[in-house]
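Here's a solo chain for you in structure tokens, the form predicted alone.
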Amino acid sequence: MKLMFAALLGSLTLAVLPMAASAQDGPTMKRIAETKTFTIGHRDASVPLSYIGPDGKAQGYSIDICLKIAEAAKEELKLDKMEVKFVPLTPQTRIPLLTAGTVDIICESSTHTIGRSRQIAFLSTTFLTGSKLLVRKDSGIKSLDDMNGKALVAALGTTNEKAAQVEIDRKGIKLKGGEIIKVKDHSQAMLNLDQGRADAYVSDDVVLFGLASAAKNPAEWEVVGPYFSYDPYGMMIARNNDDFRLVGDATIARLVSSGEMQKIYDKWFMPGPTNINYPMSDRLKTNMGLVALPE
């Protein structure tokens, strides 16, 4: 009886093992292997994380990290060749494009939140920032407290829009027009500022510094106010893709451990193509140490 039970247990174990292995074999890596294509979702104006450069191509800090992940995926799948494609997106389209399989990874300025994690997954945090305001230097605005009677613009569907609304409601701030002006992306927000339809733009401070540095007259703008939200950035991937997540997180860990992540950071922020001159914060340095998992 014992021998029969052992034999039965052994056969069951052998039957279960392939199922366990296949459970880690997510659709993203399968799609990359079948199409020999790695598709990156990007933004057009999240300077210097993910934006369109002078040559018309996607570039930035997040893009460089994702290109390293693409190389790692190609090596993991042992592909002889692999094409990297770029698909533009907005805060409103990024999650639908990801869940539909149109893009394999979103490389931009995505804040890791619990709500978004119910729909998609995030790789290890690669940046830390928070909500502030971009204003003209002569506006007299120094924080959200100065926005009474002023027009505030935000990108629809962002954590910054929600955080600003919470602060406005809590402090009883009366905005011009009665509510936040909601636009589709950074470019539309800057257009509202340029044309005087808004007095301030609320977004992550790194994005605001980037937009100011890329403006026609950078000296005209300043980023103001204390943080009223903190935002950890991570690359978005579809859920139920543990094999792809492992490739991404392992790549990020290696970049940090080898010192290459610091070089990528310096390339885009110190001072960077747009002269943003945004040193790595102590908080981000600590985070980098936490995600640099040993092999």
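Everything numeric here is computed off the predicted structure, so don't read it as measured data. Residue numbers count along the first chain shown, from 1. Under this definition, the rigid core comprises the largest set of C-alpha atoms superposing within 1.5 Å between the forms. Compared with the form predicted in complex with the partner chain:
- Positional change of residue 71 between these two forms stays under 2 Å at the C-alpha, relative to the superposed core.
- Positional change of residue 211 between these two forms reaches 2 Å or more at the C-alpha, relative to the superposed core.
- A rotation of 14° separates the smaller rigid part from the larger between these two forms once C-alpha atoms are superposed.
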Contents of the next structure:
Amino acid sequence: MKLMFAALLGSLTLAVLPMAASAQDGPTMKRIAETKTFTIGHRDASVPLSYIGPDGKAQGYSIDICLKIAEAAKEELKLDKMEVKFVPLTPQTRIPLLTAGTVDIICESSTHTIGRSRQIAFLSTTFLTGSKLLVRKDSGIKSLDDMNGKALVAALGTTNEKAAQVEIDRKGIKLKGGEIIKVKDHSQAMLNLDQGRADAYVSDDVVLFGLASAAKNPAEWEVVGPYFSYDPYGMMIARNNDDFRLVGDATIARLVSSGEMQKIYDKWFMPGPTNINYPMSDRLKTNMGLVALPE
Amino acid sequence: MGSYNWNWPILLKSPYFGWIVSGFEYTCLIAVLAWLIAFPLGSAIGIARSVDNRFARAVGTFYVDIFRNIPLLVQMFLWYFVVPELLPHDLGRWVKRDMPYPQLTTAIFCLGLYTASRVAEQVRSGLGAIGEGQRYAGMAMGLTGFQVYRYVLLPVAYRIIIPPLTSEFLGVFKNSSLALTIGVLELTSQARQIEEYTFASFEAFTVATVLYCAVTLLVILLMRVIEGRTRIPGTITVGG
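Here we have the form predicted alone; I need the corresponding form predicted in complex with the partner chain.
The complete assembly is shown below, putting the previous chain first.
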């Protein structure tokens, strides 16, 4: 049954299902009411979705959405005052801290997958991206098909690495060294690229645009290729948590309906504090229409 | 942990089981090969630090100071990202693009050189523990410097330092996990990869912990056997 639920969730990815799932109130709302604190888990460098700004505070597109969810939770619980706390997370600490209840919600840039849904739950999709390649403009690489004999780098364990491997196997592309170079994080991937160890870095295109805009010489770099993976991002909460999920999904729906979501998007992406200049894609616009459930 | 959804069978599923096995193999490979560099090199440097030749002593001291005082994580970065940039252009390009298994080779080399500095200190302290008397006795008998070390000092020194050398050998297994920072898919990084794919964090890291413990226990047993086999009655107190 769990398996079926996860499979359904993953295949639909839309917000239709969660609200209809059997009512099961979780520990999160109770904890927020008792402690009068709302704890947001965030990342340090997922620009511009969830990162630590120049002032040392967590900020970004995902954080802004979660602050709205915090307000809604406060209202729902009729609390006179509620503190919002921020906890920085790494990919290694996020699931243990979420399941242990140290954080109430994780607001970053995580792809909603079926496998991951076995451990935690995702709110409605609020961002869509997919895998592309970051290359030097003069490299002549236009897509994965041009990667024969070239070196490809990916961040370990990312959905992008997995998707690239599937494409490479399917198309019979022969990479230099026979396999993808795996690194720990974005900055090391960029270092590999910059030093000429690798010819292309595969990641979510929004991340690649961010990296290129932050490079020494942004004009040297280019994001290429058609999407070869589908990466819907969602906020993560503990499983079996329907009352909290309702607050989250309802907040997202209302933000879209009221037009506020577009404003938040423009604040971070058009052109955004890091000058990323990434207009809302047609796919994401369609997705927003789908998550904007009626009252 | 109220809402954690335990899923142990996932570790036996493809491809995760294969990842664990391959990660474990890499961990053992890195550790053993690094030890094969560290033990002879460390012995040579430890001996160099104990001889009369001032130049040899200076070289040994310099090596130990450099490699022991820089954090291993930083050394991994330096070898992988900085050193190739300092090499002549063609050689640097070869290291970056054509050297076989660049991450693995760098990791083994780096860990071996680092551990050598620690082994060197153990060897030096082993030689120091014997005292000057035996050295002089050997020389008085007409042995050459080489013979004094080969037949008098080293056989005793190595026996003295088996317990601390055991710790260094264990350290090489544990420190091999830092190879993940330059992209070697050893046990810890495979556990991370499983964690990223499935979010089954506790299961993945539990199995990694168990495997590290198993291999280090094996090393301890092995060193105990060596210690027992090589013991010379009456020279060293029996220890654990």
